[in-house]
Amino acid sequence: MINVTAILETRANVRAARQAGKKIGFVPTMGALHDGHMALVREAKRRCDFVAASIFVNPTQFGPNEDFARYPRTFDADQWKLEAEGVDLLFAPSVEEMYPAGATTFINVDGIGDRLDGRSRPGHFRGVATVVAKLFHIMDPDIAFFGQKDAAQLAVIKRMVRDLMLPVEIAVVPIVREKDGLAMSSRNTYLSPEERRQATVLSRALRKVEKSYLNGEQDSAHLISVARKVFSEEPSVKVDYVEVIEADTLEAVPSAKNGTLVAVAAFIGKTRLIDNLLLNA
């Protein structure tokens, strides 16, 4: 695996792979890698000839009171995992490499970027869209791989790609879960044993909504109440949102159908976790 920190060197390596006729796959990450990330890598390896990954904890997507300073950083272990999976190139730039002194250009995906996590974390998706656009510009991938767990991020990136006519396919990989249903997340490492137990309420609420939908319930307000009733079983968990929405726009819908997204977010202690499912009968 080639390890690079500089943009120009990264571009040179990707350009050489493309000139050799290889299809370029790209997996952007913030590190602290788990099996969910590895699922992205494996899908990229399946579909592409040259797979690049990035590790960059992007400061512009964290708010002033969020966890940028304590976000888990496990670079040596991450590097080993990527190499073991056969990744061809790892790009791990510094903040200064990605944001030159005096940088003032950012990307806003209006409307959609203000929903769900964008509403809860003002400015978050401006940082996400900006850094992903930069990474696409550096990597020039044929296909970029993202996880379904970050459904709101996925919708923002898809809209940005469409609106800016970026020549990259966005591939979506299903959520990878622990045996008890908890969606894998780098932030799960923050949880105490008791908080870890409480955190399963997110997936339990989603499964209850899914069961209700499969039994014929389509009214969004009722499905939301079903989820909130499950959350009430864990009174120390603070619900951020429960939404029944259109997956591509993140707009609320009055009734659910196949393909409708149910998205939840909650604070388990000081840790904010997200989860979702796509309804499908």
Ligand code: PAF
Contents of the next structure:
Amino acid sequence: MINVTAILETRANVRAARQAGKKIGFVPTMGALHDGHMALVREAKRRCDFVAASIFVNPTQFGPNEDFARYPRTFDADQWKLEAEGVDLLFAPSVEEMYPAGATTFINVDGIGDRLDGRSRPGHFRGVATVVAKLFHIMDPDIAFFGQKDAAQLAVIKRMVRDLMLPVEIAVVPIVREKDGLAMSSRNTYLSPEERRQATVLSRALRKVEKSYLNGEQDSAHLISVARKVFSEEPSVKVDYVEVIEADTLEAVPSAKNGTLVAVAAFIGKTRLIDNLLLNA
Ligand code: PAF
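Form predicted together with the named molecule, following the form predicted alone:
Next comes the full complex, this chain leading.
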């Protein structure tokens, strides 16, 4: 695996692979890699000839009171995992490399970028869209791989790619879950044993909504109340949102159909977790 921190060197390596006729796959990450990330890498390996990954904890997608400083950084372990999966290039730039002094250009995906996590975390998707656009310009991938777990992020990135005519296919990889249903997330490492137990409430709420939908319930308000009832069984968990929405626009829909997204976010102690499911009868 080629290990690079400089943009120019990354470009040169990716260009050489492209000139050799290889299809370029790209997996952007913030590190603290778990099996969810590894599923992205494996899918990239399956579909592409040259796979690049990035590790960059992007400061602009964290709010002033969020966890940028304490976000888990496990670079050595991450590097070994990527190498073991056969990743060809790892790009791990510094903040200065990605945001040259005085950088003032940002990308706003209006509307979508202010819904769900964008509403709860103002400016979050401005940071995500900006860094992902920069990474796409550096890597120039044929296909970029993202997890379904970050459903709102996915909608923002797909819309940005469409609006800015970026020549990249966005591939979506299903959520990877722990045995008890908890969606894998780098932030799960923040949870105490008791919080870890409580955290299963997100997937339990979604499963209950799915069951209700499969039994014929389509009314969004009712499906939301089903989820909220499950959350109420864990009184110390603070629900941020429960939404029944259209997956591409993140707009609320009055009634659910196949393909409708149910998305939840909740605070388990200080840790904010998200999860979602696409309804499909
Ligand atoms: O999903 C993530 O890990 C991040 O939001 C991403 C896409 C790497 C941008 O920093």
